[in-house]
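The form predicted on its own is given below as one chain in structure tokens.
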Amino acid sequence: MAAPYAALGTTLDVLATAPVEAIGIDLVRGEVPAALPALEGKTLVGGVIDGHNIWRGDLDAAFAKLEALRDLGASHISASTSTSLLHVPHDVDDETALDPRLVSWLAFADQKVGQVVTLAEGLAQGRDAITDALDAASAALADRHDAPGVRDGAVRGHEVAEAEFLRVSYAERESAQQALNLPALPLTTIGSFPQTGDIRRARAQFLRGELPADDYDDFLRREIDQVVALQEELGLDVLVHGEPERNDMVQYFAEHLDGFAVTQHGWVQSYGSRATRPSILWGDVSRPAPITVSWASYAQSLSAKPVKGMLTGPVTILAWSFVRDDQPLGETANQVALALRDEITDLEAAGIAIIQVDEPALRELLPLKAADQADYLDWSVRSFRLATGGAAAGTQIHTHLCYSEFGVVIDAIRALDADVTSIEAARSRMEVVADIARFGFDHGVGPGVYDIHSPRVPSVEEIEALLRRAVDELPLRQLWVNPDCGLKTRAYEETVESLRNIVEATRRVREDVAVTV
């Protein structure tokens, strides 16, 4: 029996007895137990090598861990890793790009087996079998400890005041973003929109050098013409740029902050047939220039509607990269809200007053363990408002969240204190208004009324249901109009029958409430 993912607690205890032959447990997220009874004739597998991050790690407190297995009496100890090799890349020694010596202090799945039959070898004939390999580990996490970066002073040299959690009220925010002139639903989208066979040949060939990057902008400007000029045609009230720039919503961050590396062949799961590419999240995080502000701005000056800025939140970039495993995930999240913080800064100068902070991991990344939870809550949602809380008030934060149910987390969801949160809700027919409506959710939402993970085209008739149901369960003033998730995987096709369709129903519902109002 296999136990991966978290210590175990009490339930060891249970598990000891129950009748089977061997129980693996997590020793990287767990500590070795103090005392374990009815494990006569059972073996134990410790799972010291970490499965679920891409660090080389302490060799010689793991072989320790399994040392101090074997006094808790059963009949046979075993190495292995603590989760499945599927959270990690194949082999390092394909990341011929990478900086030699950030790659001394990784392992990937080919590199953790290694470590488990080195471990299994000091077991079986002791630990001065394996001293050279314990003592080569041992280099590299000093090395690493002490590498230029990885420790920043100026990153660290910025103490966060209370104060830069916190915006002014709600109550006044909403009123400054009345000059935004906005429509009752407003209609947007959530960022994305298709990557074209065209969009991906593009930038395959300015990554090999085919094509000048002078030349590669102004294809992407064009993309931008055209997305823009298609929201205006459809009737959307606060636009995107479309984000064709972006190979992945947290990658294309990482390459442009201090303290990440990005692999060429790091490709893991992410769900059912799609694969990702993490980033490594290696060092101090810093932003040592403008991200998103030219497209943003030229997005803008192409229409007198708002048009997004578009940012993944410190969540989001935590969960889906491997991060350090050096200090607590609430510090790493903090340096990367702070870099997010200065874009937010130069998107306000450059005229963009609405601004989008996608977390969608907010809910993915909350703990099993209920005793565990709050404290992922904390420091989440202040990494949030730390990015946010230097807005000024009449700028309007947007944050997105999916692939979860969130009735769990509503209040941390209100927490954020976002002015508008868009939320999946078109598959669960939106069950989740009700969740919203209980809790008392009194900012701005947006429950999806398109099932962007489909190629179905929703009917007029269907969306026009699923606001309504919406309009009879929140307040109008706080409602929004938009799909569950970005469409960078549709087709242009789908994509404008949808948004057409959108806007029907949306017209249809707006006739109505004017009447009713």
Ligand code: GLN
The other form holds:
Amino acid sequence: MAAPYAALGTTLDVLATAPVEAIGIDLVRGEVPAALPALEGKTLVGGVIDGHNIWRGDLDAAFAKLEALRDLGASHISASTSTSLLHVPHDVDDETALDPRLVSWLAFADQKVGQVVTLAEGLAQGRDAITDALDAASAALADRHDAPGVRDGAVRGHEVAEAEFLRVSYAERESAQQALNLPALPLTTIGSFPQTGDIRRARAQFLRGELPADDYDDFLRREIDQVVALQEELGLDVLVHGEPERNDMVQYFAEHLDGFAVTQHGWVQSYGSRATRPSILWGDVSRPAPITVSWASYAQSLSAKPVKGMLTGPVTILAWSFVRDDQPLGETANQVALALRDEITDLEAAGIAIIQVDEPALRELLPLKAADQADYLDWSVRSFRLATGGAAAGTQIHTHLCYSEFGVVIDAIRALDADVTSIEAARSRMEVVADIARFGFDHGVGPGVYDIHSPRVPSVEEIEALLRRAVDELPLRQLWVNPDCGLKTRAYEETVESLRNIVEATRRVREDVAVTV
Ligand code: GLN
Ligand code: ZN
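Next up, the form predicted in complex with the named molecule. The previous block was the form predicted on its own.
Okay, now the whole complex, with that chain kicking things off.
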């Protein structure tokens, strides 16, 4: 019986009496338990190697935990990882392009199995048999602690003041943002447009060195030309540049921020048959240069309508990367937030008046244990507010959250204090709007009207019905019209048809509300 992913607490007392031969416990998240006579005759498997991260870690401390287990009363002790190795890539030796110094601090699945074998040897033959391996791991840990970039004085020198988390009141912002001149039920999208075969090919050619950087840049600009022209033609109100330059909404930022490294082969399963290649956040995070400004301002130069700047939020960047284990996540999140905060300042200076900071992973990272949730929600919300808190009153901050269990995190969403929040709603037929009305939420909200997980084109009537439900439940001034999520996985044909239907449905509903208001 294995109990990965958490401390067992008093549950172990019960499990110890269960008719099983062996019990595996997570000693990375959990503590070494107190002595338990019921363990007699059983094997206790100590999950002392972290199955969740990619660090080589403190092998000596891991061995000390196993030795402590010996006193608990079990008949046999064995070594293991804290979780299955599903969350880590295969073999760090495949990473020939990574800095060898960084590589020496890492352990992927193969290396973790090697560590377990070492610890087992130590249990069988005594500590002396494995001192070399323990010392080598300790030396790597010390080297990592002192390496340049892991602790960057310039990043750490910034004392965050409480005022940096605060914008002026929503009422003040709402009135300053009147200058955006948006119609009732403003129409927008979540950011990405279809990532076509052409885009993927051009990126691959550029990465192989077959397409010069200037040509790739030109290619992306032609793509943005088309995406902006399409949105104008459709009649959307707030445009996007379409994100053609991004392979992935987190990796793109990781590639442009200091403190991150990108692997070549570090694939892990994300869900079902999908895989992702998380970046490694190994050092203090800073932004050597603006990241998205040239794309957003190019798109803005093509249209008189507002173009939304598009950033990935700190929580999502952390959730979809391998994070450092040597400081609290909240501290790392604030470093990312400060980099994004500078990006927002630069976007504003370039004339971008609406900026979206995506946080689709906010719910995903919520701890399972109720006792841990308040702390998580506190640092996650604060990092978002630190990222966005420097925006002028007239700059409209949007966020996007994917999932539709609004109720679970409504307080957090309220605390994010974004001016507009878009959320998935099409599949639940707008049920979430009733939740929003019930919980009370007075900022802008864009419940999705187009399920982008399917190639199906929603009809005008169907979208109209969803919109009418939203208009019935929530004040008109709050409502936005948008798809459930980004369009990058969709093909153009169905995307254009769906957007056309969304525009037509919105036109019909606007006509009615204009009569009744
Ligand atoms: N802006 C991103 C996109 O449109 C958001 C994606 C997401 O929420 N997962 O692709
Ligand atoms: Zn989404």
